[in-house]
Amino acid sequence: MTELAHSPIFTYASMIILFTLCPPFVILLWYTLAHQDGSVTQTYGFLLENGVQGLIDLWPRPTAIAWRIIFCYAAFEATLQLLLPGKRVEGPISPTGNRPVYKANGMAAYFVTLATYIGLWWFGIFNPAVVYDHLGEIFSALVFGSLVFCVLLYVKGHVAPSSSDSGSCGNLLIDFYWGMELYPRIGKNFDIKVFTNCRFGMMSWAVLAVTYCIKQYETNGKVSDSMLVNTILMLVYITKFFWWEAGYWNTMDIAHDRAGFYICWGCMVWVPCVYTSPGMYLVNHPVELGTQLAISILVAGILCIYINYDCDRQRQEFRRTNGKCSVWGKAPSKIVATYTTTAGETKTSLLLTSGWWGMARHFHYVPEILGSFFWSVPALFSNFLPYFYVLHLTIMLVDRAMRDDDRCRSKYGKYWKLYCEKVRYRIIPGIY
């Protein structure tokens, strides 16, 4: 399991923060952004002065309106899944030799979803207000349904994984929390992690900035700048995360990363919750940046998500192409590396360093953490709460930087201490 590359002391330290902290964590978020005027200090005195049992009283009980919520949520967009025609798309070759194939309908899902959500705005039929009047109570149900998903997705991957890219590693707690199967499925054609990760998890971001949105329409009559630059920056996010889904598929998340706890109850409870978290707040805190401001900060906001995007676009083109390809006008410079599979097959990678790779070997990072600032910046800085989505992103891809190197330097060996001799530097160039 590529995952055990960690430390022991670096695997219990995440599992004991995942497990106890980040569930009412999500739920404290939440409740000082929703009850709390944003104030951490606030939700902190109330802690201090009830202790335990203000987190119990706090903490919203799932309802029956939540549940239907999300079930019609989650069943809406697994149709979606299944039944909206795609491309069909080649993921990379697993370690023990598997090549797991895609039906390419994000984008299409991703339109009808915000369509439909609108469209029942519009016409009447579900007011999205709702959604939000009731969003504490959806979270706490996400908390506890989504770790019986991961329960149910640990038991699958012992009574009846989907492919060889599965097994234990002696432990049932690391099990649990990294995960049995790489390449889960129900049937031949429902992939679990591409549910979880892009149409639960990523959709989710993109339908609750709607949601905001109309929630401070609903309250105010008015839809703020701030509120506007926010919501507009997520989606052009969002927009070109399903665009280039496709390559997503080749990345950590899918390709290395198994389907526990850490990824899954990640994408379907951290996602819809922190990564929203800046448009929650603008939701009762409008702020009215003014023309020349709002329009900086969504063009500076763009180019960031831009930057990021043409980055993906390169590597993709270069591995498409074989490196017959064009970088910034020229051939790409590369490095030819062999590596051998668990089954003792001998691969061949090429490894680019040129164009933006050749800045940092993680270069696209700095952008995609740019970006989010500037979608929480409309926020301006009263508190703190609204950036910490940056400050989450920044020590995310830090460390899934740390990690991709071990696993590159563990796959390639002299060929990755080639490349860091070409590429020095890890993410910003320069500097680190």
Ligand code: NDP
The other form holds:
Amino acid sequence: MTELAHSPIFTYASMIILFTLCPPFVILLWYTLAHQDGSVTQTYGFLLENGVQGLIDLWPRPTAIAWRIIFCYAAFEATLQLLLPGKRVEGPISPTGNRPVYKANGMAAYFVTLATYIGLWWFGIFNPAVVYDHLGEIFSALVFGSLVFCVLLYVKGHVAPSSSDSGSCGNLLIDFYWGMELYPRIGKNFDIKVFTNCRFGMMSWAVLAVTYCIKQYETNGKVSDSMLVNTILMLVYITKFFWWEAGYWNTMDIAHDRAGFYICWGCMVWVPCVYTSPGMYLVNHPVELGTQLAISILVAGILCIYINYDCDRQRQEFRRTNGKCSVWGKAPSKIVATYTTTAGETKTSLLLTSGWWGMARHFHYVPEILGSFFWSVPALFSNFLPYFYVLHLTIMLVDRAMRDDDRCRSKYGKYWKLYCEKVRYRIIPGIY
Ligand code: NDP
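Show the form predicted in complex with this ligand, please, because up to now only the form predicted alone has appeared in this conversation.
Everything in the complex follows now, all chains and molecules, and the chain you saw is the first one.
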């Protein structure tokens, strides 16, 4: 249970925040962006005047149409995940020595999803504006539905774990929160974390980005350049994600974090609401940037997304070729690190110490954060709320960099110390 070595203070603090504050926050974020012009002060004033009853009154009840939309979407994505063809891909070896096998059909699922969604609108079969009109009810249904889903995951972890990469730490709450299973599956082929994180969570980001664009078009008869820049940048980012989805299966979310409330609820509720929030704001605030500014933001955003992609690519190419690749035109410099698995076997890993990974140990988070700034900045500066995602991402990635450093330190011991001596900065070269 090495992944459960999170500090108890961090665990309980984040648990309290996630259980009690995040559900109302999701609803208030939607309410403020969609009904209070994105003004935190206005929502605050409303809550001050109406108290808890005000929150209860504005909280949309999950309606039949909201459940129908969620169910159709989830069933469609699950079907694509199961049926679309894809290359067989092996994930990294787990702490107990298992190697998960996946079908890499994310890119196909992404294109089929967007083509179907836009096609339904184009041919007048389903208007995505309906999704925006019922967004509050959908988020409300997701808040409760995902909680039930996580309870089922917890029960499954106890009664029918899919592999030996599972187990209890002896504390019910922590098991529920951080998860029981690393690779839960239904049958042999349906990977639950691929579904929650990629095909439900990340895909909903793309679907909602398109929804906001269409809603603005349906309302105003045109799409503002700010909305176009926001949507294009988000879609470039999500396209990159699905292009590289098999690489994502090697990252902390999949290879180290277990399927519990923290990650699954986050992907199924937080991603559709918080990650899409700059676009949600722009629906009713069609800022016109002008061609020059719009293109400058677009180019800067694409550059950041490309650098973030290149950092991930560099690390994976380096690991895939066992260090026999070129990094920025030269042979890579590296540390050969050994570690012991929970089964007591000694294994070797390579740590790259040149290229992006020689600048800082988590430099890839810098372009990730800047990219999100560039798809938020088309909202300009009348309100803070369109930048909430940037703030949230910054806090999350700083915490993630610390958690990853801790995990790698306990995994690699003296070799990680050596890496930290060679590459001194955690995220921003010369600063942090
Ligand atoms: P990664 O999994 O890509 O990298 C961390 C892991 O890489 C470590 O745990 C370690 O794993 C290995 N590693 C560390 N240093 C080195 C090195 N020098 N050479 C080789 N391998 C090394 O990190 P993330 O999962 O955090 O990020 C993946 C991508 O996802 C990034 O682009 C990030 O920006 C993005 N992301 C986006 C988020 C969002 O919400 N928008 C949230 C989180 C990430 P090992 O045990 O194999 O050695």
